[in-house]
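The chain below stands alone and is given in structure tokens; this is the form predicted on its own.
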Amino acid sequence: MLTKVRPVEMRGTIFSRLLLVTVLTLLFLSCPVQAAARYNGTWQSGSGGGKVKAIHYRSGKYRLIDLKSGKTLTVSSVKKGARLKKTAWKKKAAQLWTVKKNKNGTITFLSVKNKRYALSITKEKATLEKKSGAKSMSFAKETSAPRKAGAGGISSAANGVSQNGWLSVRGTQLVNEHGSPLVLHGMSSHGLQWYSNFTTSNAIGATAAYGANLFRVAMYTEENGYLSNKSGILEKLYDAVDAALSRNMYVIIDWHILSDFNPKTHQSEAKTFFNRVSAHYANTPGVLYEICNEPNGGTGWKEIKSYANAVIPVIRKNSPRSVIIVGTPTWSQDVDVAAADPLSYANVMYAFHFYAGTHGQWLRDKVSMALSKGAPVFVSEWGTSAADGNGGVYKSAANIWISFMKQHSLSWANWSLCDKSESSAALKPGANAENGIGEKELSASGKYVFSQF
């Protein structure tokens, strides 16, 4: 027999099931995130086999990131003892993983493909297994900041995304999720057409040896760059992208226009291009988002906001929360042109440029210029050499830049890692960084840079 319920008491019950259902909505959206978010970082295998590295992408998933080589574990067949392959991040649901909390603490990577399989690590190789209790799948997090090695080794960042998650910019200033304000510092890769091989996760980690916590990718338009090879320069990209991350750096995607003179030139496939990249790191901290790298050829500002316009909003709507660097007029050298007519976005930041051989304190005002307006600084690229990438290094004249730089706070990637016969690059000519990068490997500019660190 059904008991009927009075309207009094109907109306209570419906008011408690309300009340108890909003509590728990404002508990949810006040820390989704970092409900999401707790497992990611770095895990120990407790075989004392290897370490992967654990980026939460959607609805309790994960990413998992094999250290040494940078790449994504991604299931190829799902049966007991399959090797697992280290393939480029494509968001399917074989490089997937949700974890199971045991009770010793650690915890245990479960392939979205079969959920009675596990992530097992052992010294001799990565595979599929069925769950169970066996140390190759219990992994405990690595707690304590990440070693910085001595010269000539490799390392993961001991200041880099683990440590401070989101950033933001408030005033001038680039923050951390925390509210408290962050440099970062580091190198710009050369074009990956021609350096790929020092934008490996080894070579990219000997940087953060010396104390680099970012990492610059250059991805050339034109120049034989993306727009004539699209499908496997992306793959370079992915794979430079995931190599800093899994050393714990922040890492900047940078849309390399140069011969290309006008951003616009190429705004259709710049949209799609970030389009793409923007959904693939949709829900990853460390990303940030250079949009055109020196516009010049006498592109003013007007082009270049049009430009800015159309292409942020693409970025936005896959990851509201990056922050996103756009090129100033000059080869981005007009900083203080653009903060005379901001573009409208939070998040964003202006970029410039300089070559200490050739620029000095009359570019080192427009800085000033532009920071005395509120417009937020990046110095995504400077060299030690004249401009066009020889004579120096300019040691007395970098002094002075590197003290500037640092009495604003300004973040800077320096121009660049690889071994190109020129004084701006950071390695000698024959230089192997796969094994980290010796003082005897470092050319002239990168002796200095490195130290800068």
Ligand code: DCB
Given for the second form:
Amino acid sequence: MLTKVRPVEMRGTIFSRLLLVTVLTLLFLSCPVQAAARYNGTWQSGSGGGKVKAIHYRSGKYRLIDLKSGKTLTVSSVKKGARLKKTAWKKKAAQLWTVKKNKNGTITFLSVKNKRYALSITKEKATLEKKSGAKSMSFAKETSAPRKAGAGGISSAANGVSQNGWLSVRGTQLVNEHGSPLVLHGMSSHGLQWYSNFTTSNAIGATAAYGANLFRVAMYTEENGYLSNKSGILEKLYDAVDAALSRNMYVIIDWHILSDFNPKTHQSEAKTFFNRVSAHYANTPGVLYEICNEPNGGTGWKEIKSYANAVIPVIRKNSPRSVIIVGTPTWSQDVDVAAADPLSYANVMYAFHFYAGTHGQWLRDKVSMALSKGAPVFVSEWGTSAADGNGGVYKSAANIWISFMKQHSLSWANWSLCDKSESSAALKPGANAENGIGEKELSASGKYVFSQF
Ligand code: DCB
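Right, and the form predicted in complex with this ligand of this protein, after the form predicted on its own?
Next comes the full complex, and the chain you just saw is listed first.
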């Protein structure tokens, strides 16, 4: 075996350089100027509104960046109520602040121009005010760490769209914009026509607090869904998708066929719909499209393929990079059949759905078969109940499915975020998700699923 050996004199040089770097780093870290950088970070005033990012300049002085515009807050005149300007960073005293620690743990930013004046931010404006204990002058550090199960908070996805960008499929694996594998986990809504009270930014944000980075918007086509109220349901859909995106979540737009059995039944409506929404979200990396939820009633892969070949180009024309999920025969179970005769498009995945109380090893075998043939699988719907949405909760059967999905790095969405009186519902009947979701709101299924994100 050949190993490259550096000449002895070079190793000496490297060693002394390393020593020098280490000594300099230690000196730098221990000097008082560096210690003053402890207020670096994002701060929010007690009155809500805009956030500022503090960046240490020198000697305990900070510049503050307005997070909406990315510009530096600048004092234009030192008087009470003077609006702050947002300008480019020019290292001027009018752009520098010192920090005063308050008793309640918050901090106040004092202008270097005159330390009796402080930064005040309300929902409406950023001004200079005479230093006081007012909420608008008391800033708390923003904590981005997701709240843990049971906390019931509202958050944004910690590993979502802003960190991962456009998704694509490499082999059978979903990868992010940098080519690293990414697994998405989250909830599916129930039918938008019935449960849009759980597709709000707060309700979806509550799932993010537990670690979810995906939300699926189930837009039924029949059963009083889209086809019977196009403009009304479309509005609900846009609201739900925007809500998920506002929480940094990836979001699936699901054309939820069910009682219509065969996706070809409403193919022309599907083309119109997907043309419209993919144009609307053309430059939006967070959106994925699921073009037919669960073909059933004997619909074969040939027909689904024909439908997919008609709908995919419509989406791709508007939004060429979007990942598209295609339903498979028998309520999206026969991924093995699709794998034997795959679609020719890139960045396409095959939908696989299961219900723990009904489906077992024989169905996992279909997934293994599909993956071994190189077909990418997305578990865009699964439940802890039986296939009718009731029965159970089948926790030990679900445990086996969860470890199977982990083993194969499969992304999933659980059915469903609603308070319907059925065991697959994640919330108890009558639950309100607007103030976060906690022990009080979660059903037995919800408790189980929310601890798995
Ligand atoms: C799927 C559907 C989904 C359905 C769930 C649970 O259907 F994608 O829409 O949700 O799985 O059955 C249920 C709701 C009910 C609602 C009903 C009709 O939970 O509240 O009343 O939809 O809108 C499946 C999946 C698998 C199988 C059968 C069905 N299977 N199915 O394997 O037999 O009959 O709907």
